[in-house]
Amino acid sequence: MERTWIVGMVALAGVVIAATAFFLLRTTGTDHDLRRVIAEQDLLPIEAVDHPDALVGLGRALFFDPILSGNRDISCATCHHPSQATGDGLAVSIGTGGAGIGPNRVLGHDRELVPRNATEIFNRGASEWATMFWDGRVRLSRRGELLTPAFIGLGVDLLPPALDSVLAAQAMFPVTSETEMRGSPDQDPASNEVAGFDDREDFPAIWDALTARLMAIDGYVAGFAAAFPEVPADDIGFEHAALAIAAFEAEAYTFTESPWDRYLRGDDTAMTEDAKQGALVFFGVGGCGECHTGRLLTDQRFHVRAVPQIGPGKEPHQPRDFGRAGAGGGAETQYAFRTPPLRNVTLTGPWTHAGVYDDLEDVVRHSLDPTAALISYDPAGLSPEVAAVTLETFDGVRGAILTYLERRPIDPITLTDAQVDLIMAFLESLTDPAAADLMHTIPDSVPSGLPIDR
């Protein structure tokens, strides 16, 4: 009996020692190293957001309703569509006057392309957001003040004071853009009462006209009353529409269950070994984590990454897109664009501010040696609409960017193909499976009765 007990205890001790050894081996390997990086960089999982149902419901209707465009032919969702992972699947977007959805959308006759790629809108309800748009023209100051194109100088700010976030402030401006949603006085019918306004000094007139449209529709009168019960109907402004749109975007397109988020919450089994190794390369020798940092995997700062420019340029009769410098950032920020966030990034191509890459691995390889990638980029495969406004000026714009880089060179980074593969595995782990199918976010109808882009 005693011998049997001793043998059993020895066996049990062996199991405990083996289990302990396995645990130590595991925690002193990849997981140990990665969790040290996570702690050092204070990397946190995405958290869910919560907004009142009435506010979200109103925002959902507004987001999908073409009533907000001058010609009543394009909605917010046209360029941020659920079928395209909240983008539009195009290199640079096609605004009012176009037809179709996603990569099949076509440019209207005599219309101009939107100068940049439509950003995805995942996780925009996170409190860390301090900038919107590729050039940061909507942002928070160091003192927490909203800075937008509606600040026209001499202390005059046309932005309504009720806005409570950069996301809500952002929603005020696509409707004012001639190429995106407002329309053109030279091309559009008299029924487009906002096309004739200037897209800068006349911001309030545009917002007031669109609000009048909304408040002439019974469904929206009821929707605003439910979402803003403390605001009299006569005091409803477009800022209330923007607040509702922001609430819907945050509620519908925040995703918290990617393998990376689950790993950050302590589940060591959530990521593959390759994804974990890829995270170590990403935050280590790959240098990616220098800019793609924090909960959102973006520092929200502006960097020159030598991305080729395609499309028409940002300003009329100006073929170059100067990026942050064109939005008040100063000459040193020429060709600098905001670091994009990376949650669900595998779903959101084409990538970069100009949508020049259809393959995410090409973006990674561009980042390793941006100057060489710019020199070797071949625009021959562009769509006919984009090629028509790109090829004539492409070499000149590329030359201008290269000249700029001579003064501010970008040091290349050398990685093996195996290391690049590991980074790609990590990027896969940033995608929440639920983000792959967003069609349930589309309403059956909108209060205006206008058709919904599907």
Ligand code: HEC
The other form holds:
Amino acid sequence: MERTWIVGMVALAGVVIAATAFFLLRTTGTDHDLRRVIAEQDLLPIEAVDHPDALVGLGRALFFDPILSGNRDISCATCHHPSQATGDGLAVSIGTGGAGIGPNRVLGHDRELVPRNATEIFNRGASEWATMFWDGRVRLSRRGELLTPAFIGLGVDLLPPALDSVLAAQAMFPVTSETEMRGSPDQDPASNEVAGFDDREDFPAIWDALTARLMAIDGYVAGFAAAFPEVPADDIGFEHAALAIAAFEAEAYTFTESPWDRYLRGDDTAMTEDAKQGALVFFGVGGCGECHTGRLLTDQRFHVRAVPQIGPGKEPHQPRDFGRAGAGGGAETQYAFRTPPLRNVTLTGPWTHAGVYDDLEDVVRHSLDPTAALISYDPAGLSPEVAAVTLETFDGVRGAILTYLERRPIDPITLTDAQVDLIMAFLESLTDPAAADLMHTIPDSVPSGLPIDR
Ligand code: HEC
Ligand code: HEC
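Beyond the form predicted alone, can we have the form predicted in complex with the named molecule?
Let's see the whole complex now, leading with the same chain.
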């Protein structure tokens, strides 16, 4: 009796020791491999940012204040809302004239949908950013000059010089877009004094009119004076508003504590074993790291990923979106879009430039064989508003993309279901738990006194 008991205990101890050793070896093996990939591919964590309080406070007010829209009915936050992980939860956005926030937002009477999915705006204060928008129409040139739609040719650049980053330059443009914030002279009352300007040559007129609105409000006069003590009130322009908005976006929506970021800073225990193995698939056989790379998990370049196109499209009179080519990228960049950065990606659906997927695993499966995914995509589940401008032309646009892909095929990648699960675990490790609740970034009120989207 006693002997059997001892033999049993010894055998059990042996099993436990062997299992622990196996587990440790497997984990240290994974860490060893992953740390090598991280070093080779120069993968880095997100860093904290720090901007002056007065600038951030002014930026917060402006970001949430509908005063920046022609009809005083929509703010930046309507489409980049704290309740929607800095996006709007819609496939493609709904601008001025619409009502509500999040997936239930509805289009105003006779208004058009915005052609693209609202990007999340996490970590956009990082100094590596050199491109903004799905088509990179705001970007830094190799010589470090800001190139934007305000460069109207013949050497004329209407962009004010004070802007110091692509993020600040970006904030100059939503207010000029007729469908997003400005409104239209045909639909809107005379009280909308910015609707009548032309959105190309008249950029400065739009910016000046909005600045005049702001400087007629005591709270903003004080806010600009505190944020820009060296600039006299008469010299405040919309670029100062844009600088403040950029400071707020960076300060409020930079998150440095995802498991992946903690792991990158040296904490081996920050990620689960599955997430680590998923990272090895992602940066290895999955091929994802060819584009989703570096500190921001984007090469900031433009690639054709055969994403189905829904919504009104960007081209005049054509329900399609040429992506980078539509913003001056040349014919070889047709249907190419900027690689998205993936931090907090589990929170930021629907995904892709047209918001066609609401299930993240579908995006991963699409990424493995983009052409097959385009062929099998079924537009049946679209919202009525999107379906109305999509269904009739969908097959024609899909055919055009497929024809384009015949000349430039995308090689499919085959992974097992288990490997796809591991990639999903890695994508989950890119989410900072603090990014899941952003409601504290909403101010109690804004200087215009207009209602805030909550
Ligand atoms: C009607 C909805 C809407 C409003 C209002 C809006 N945006 Fe956006 N935002 C979008 C959409 C859609 C995109 C992507 C457009 C594209 O790529 O062509 C975008 C893109 C961006 C980006 C680019 C991020 C990147 O990395 O490419 C930033 C930053 C941003 N918006 C900030 C703002 C700010 C600041 C305001 C207010 C001044 C604002 N947005 C107002 C819908 C909106
Ligand atoms: C050749 C470059 C490239 C490769 C390889 C690649 N991606 Fe992407 N990825 C992109 C681009 C570009 C987009 C945006 C495409 C669009 O919307 O038209 C994108 C979109 C995404 C999105 C949606 C993100 C969002 O915010 O909407 C996810 C998730 C994603 N990719 C994951 C992956 C995974 C996982 C892999 C590997 C299996 C992968 N990607 C491989 C370039 C690439």
